[in-house]
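In structure tokens, one chain follows: the form predicted alone.
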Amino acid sequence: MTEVKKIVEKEVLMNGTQAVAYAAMYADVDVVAAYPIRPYTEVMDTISKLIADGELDAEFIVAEGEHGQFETVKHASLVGARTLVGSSGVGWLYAMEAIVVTATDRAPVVAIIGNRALDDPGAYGVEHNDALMVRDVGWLLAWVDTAQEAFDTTLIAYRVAEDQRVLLPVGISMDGGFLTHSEQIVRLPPKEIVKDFLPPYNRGKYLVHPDNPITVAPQVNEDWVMEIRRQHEEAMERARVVISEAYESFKKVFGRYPGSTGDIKMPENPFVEPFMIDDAEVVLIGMGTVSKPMKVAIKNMRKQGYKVGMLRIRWFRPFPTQDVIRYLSNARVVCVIDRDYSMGSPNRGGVVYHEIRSSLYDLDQRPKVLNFIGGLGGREITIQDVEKIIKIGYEHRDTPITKPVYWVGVRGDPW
């Protein structure tokens, strides 16, 4: 059994960005690069206040947009600073040519995404598309639900990008308005105990140095570009098992299961979150704060007798494909929540259907799958919204699926 060590930790209410730039307060960043778009910007402010109250010693740049921004924080982590960067939307996405190359140069910086929708039309709320923009591009990315998971995650994504089995960019989701600006109450441990679970970032004989001379980034073409392409997705695979550790060394070093509160009890599991989900035939999927009405749904619907359960993907990438066998084998229908899109797509389905799809694929008996696309753009899925999903997942267990798609809640189009 896990020796678990007991430790007094300060409740403090604060919102899911807030929580990010503590942690990172608290793991000592040495750059930050800013550049604000809302919703993911209180970050920046946040960590500007510590900095000027004295609070944390980091060089703080503000840069002329978002490609500079995380051009910065790429060439710092290459010469052994941990780093700080962030986006949302749009602002993500003008950044693509230098955040693609933090993948592929193997700089472990941590970005926080506050999730917005894509620009047009003008929106501020949340969609997922603009994080999951990099899914195949070897960035690792966590979905968190709490402004609790959000610090501890930041936490965690020093330690597992930091590790030289894996050296890779962190992206941390976080929804756009339904936690980027809620406040909640966030446990926080002793600072001086941080050291005691993270590491300081040592890049070894990777180090970018005038005393270390390397090539970085070369151009190669046909001679390395494959080999090189292995080693990325080799570092990708051995994530797992450096996250698995993490979880289970956060837990021995703060007394806690990551994500945990007083009042919350997170299952033991790094990359999903299950919920009454031993005995469902009908189980949802989601990822971040969909969890909320997901749960009060379930809870309401068991009431009436409905055997229905979830899972919430905590890591998509690498993505938790044993764990969606192990809890989604013996359920009869799978509902799959996206705040996403995937326009074209086989099905016309979202992003996350076609990676639970691909998962199950290959079992001798499956569970039929459905997909249920709403809340982008922010628009609110409600608990009346989850209990019709969950029926319609019940009249499946015994149907052909003849609709494998829905939109919820879209004006002039019923479901």
Second form
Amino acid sequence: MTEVKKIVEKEVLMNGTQAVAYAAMYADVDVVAAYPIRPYTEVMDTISKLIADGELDAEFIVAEGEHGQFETVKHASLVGARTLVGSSGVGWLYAMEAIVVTATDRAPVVAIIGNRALDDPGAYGVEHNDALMVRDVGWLLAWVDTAQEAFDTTLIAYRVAEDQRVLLPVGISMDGGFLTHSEQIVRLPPKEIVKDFLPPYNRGKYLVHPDNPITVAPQVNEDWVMEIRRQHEEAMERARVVISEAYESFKKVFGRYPGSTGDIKMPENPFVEPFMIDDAEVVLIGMGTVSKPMKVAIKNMRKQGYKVGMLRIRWFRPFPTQDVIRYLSNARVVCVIDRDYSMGSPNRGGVVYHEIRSSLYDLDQRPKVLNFIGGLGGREITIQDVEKIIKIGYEHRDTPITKPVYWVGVRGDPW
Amino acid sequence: MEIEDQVKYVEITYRGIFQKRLAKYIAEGIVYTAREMGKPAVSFGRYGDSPERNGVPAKYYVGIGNGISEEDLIGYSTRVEPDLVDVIVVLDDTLLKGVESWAWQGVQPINLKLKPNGTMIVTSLKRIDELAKMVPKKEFNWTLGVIKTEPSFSGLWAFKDDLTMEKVWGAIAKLRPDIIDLDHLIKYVSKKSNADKRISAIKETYTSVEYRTIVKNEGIDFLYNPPRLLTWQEMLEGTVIPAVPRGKRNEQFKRGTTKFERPTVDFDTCIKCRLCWIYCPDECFDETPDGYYDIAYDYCVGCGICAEVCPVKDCIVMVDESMFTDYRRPYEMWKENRVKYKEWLNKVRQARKERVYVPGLGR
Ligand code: SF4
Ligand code: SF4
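Right, the form predicted alone is done; let's see the coordinates for the form predicted in complex with the partner chain.
Now the full complex is given, and it begins with the chain already shown.
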């Protein structure tokens, strides 16, 4: 048991994007590159005001588009600047070339992704496919579900990304609208103690500097590719350890577990948030704010005798395979709610669903896995929807699965 | 306990970009005051088209918990919109004519989600009885309150404080002390800068806000038929919308609720130059057989471009949207009775009030 300090936190009303901007200010970022697109934009609104008000001394660069925006922070990061960047939906994709090389060049950029449906049609609501586009290219990816968690995870992101065992970019995803535009009370710790948690950014031998003459990302022999990928994968694996250390350290320095606040208690696991899971026969899985109606529905259904729990994925990359196995091996049915879709995928389902199925495959006693595609483009997944999902899951405790994937509330399919 | 008892919701309807920050800060004050009262509270902004676009009706919500945890409150409030609300704040009286909600659900009555015995507070220079004639009927009694003030533009880009925020809080404290009460409101505001000025604005509205019960079935008929949205089997594939026949418009894409002013045309002075037809960004003008240009007001966003480009002085004049009770086409009216039309035109144009969009006056 680590000793927990008593510190006084200030309570401020913030939405998810403001919380990220404040955390970046606490982290004393050096370079911010901005380009607007809803719903992430308020991160940049907020941080530009913090700079204008003299709260933060940083370069604020408005790029000519997302590609330039992400190139800017990549280069700044390589020369030792702590950076903040972000985007949403197709803006994030427009920067994809820069985003991919940010990971390959091992620049520990922190980006905030205000999840938004990919066009067409132009829609501002949440869908997770935008962030998931980078799931295979070496970014660490976290999903947060409250403004507090957005604040805390941003500080953690800098610490993990910049650790010399890792040096990888981090994407912090938050649901457009449901978190980017929703204000909740955030507990802000005293700014001075952040340095106890977050050391200065030090690239060591990888710093691009006249005193350290190196070149990053030259055009080299294509025969280097496999080795570079292999190293990258090792760094991804080391990140698991570094993430765990960061959460422990956060608790020590700030006196509470990341994401926890007065009313909201967070179980001490960096990668997943288990909820009422110990004796659960049916376990729901989701990422982001869908956990909120999920929890209410679970409490409601528990009162009616349903043994149901939840596992929220907090870090999607690296994927918490061991935690998934640990928490799900006793469940009889797992219901994965995907706010995304993988077109033409093996079971015609969502991305998270396939990752969960894959994680469980080697178990001798596998739970059944159902998939619920819902909330695409910002549509609601209501408490009633979740209660229905629980009932469907419960019905399959003893009956075989004939239909693995359901579309929640799509016009034209029965729901 | 039902959810309705556990969570109270305030809806703030505002005009996109002009009032975005204003709406957000009003919500913020309610949240902080509720917390002074020992209740968890959250707020969330929602929009149909885009709160960044000129005049588009958009909404902010506050959820206040009664005897539930903050976590459960967030659980209930992770919504696009609550089903029912206790208080509706309307930051511009022309919004009384209907708003579009999230995702093209059609033009909805302003008080669609009001709970029985709920409260709606409007900022307006009109008298309460004039407003009562514009509000959509409900099946139950409810309270209408009026804060006598010009619609504020203080949320445009940089927030300039014109004390509209304080007036709205004061009105809620008066009419709905169960949401926020005066003592706690003042306690919260006294921590802010210019507290004295703010508190006096709150107290002034608290004592002066005009209100009365709107009884069951008082007001106008506002038939709201939510459009039937197509199923995935019925839609054309690939985000395709079929063209409407020439001379018709797509019923699903009306944009009329964006406007707080609308153009009036003096057909007696029109020289048929066609500029209005060419310039209107929403293609509201239709050529008539005799070469005039009639307007489909349902689609007009009130941008005023037609009035700007029309070369004839006072041929097209923008007038306050709240002068209108329907969307009848002006050319039709003119054809029907030219004398009456002219009289009507003079009347609405005389009543035309340039709004005072000067923030910071504290009026
Ligand atoms: S104000 Fe005039 S130009 Fe603008 S949309 Fe309406 S009719 Fe068209
Ligand atoms: S711009 Fe004015 S004068 Fe020209 S056609 Fe239109 S209304 Fe008539």
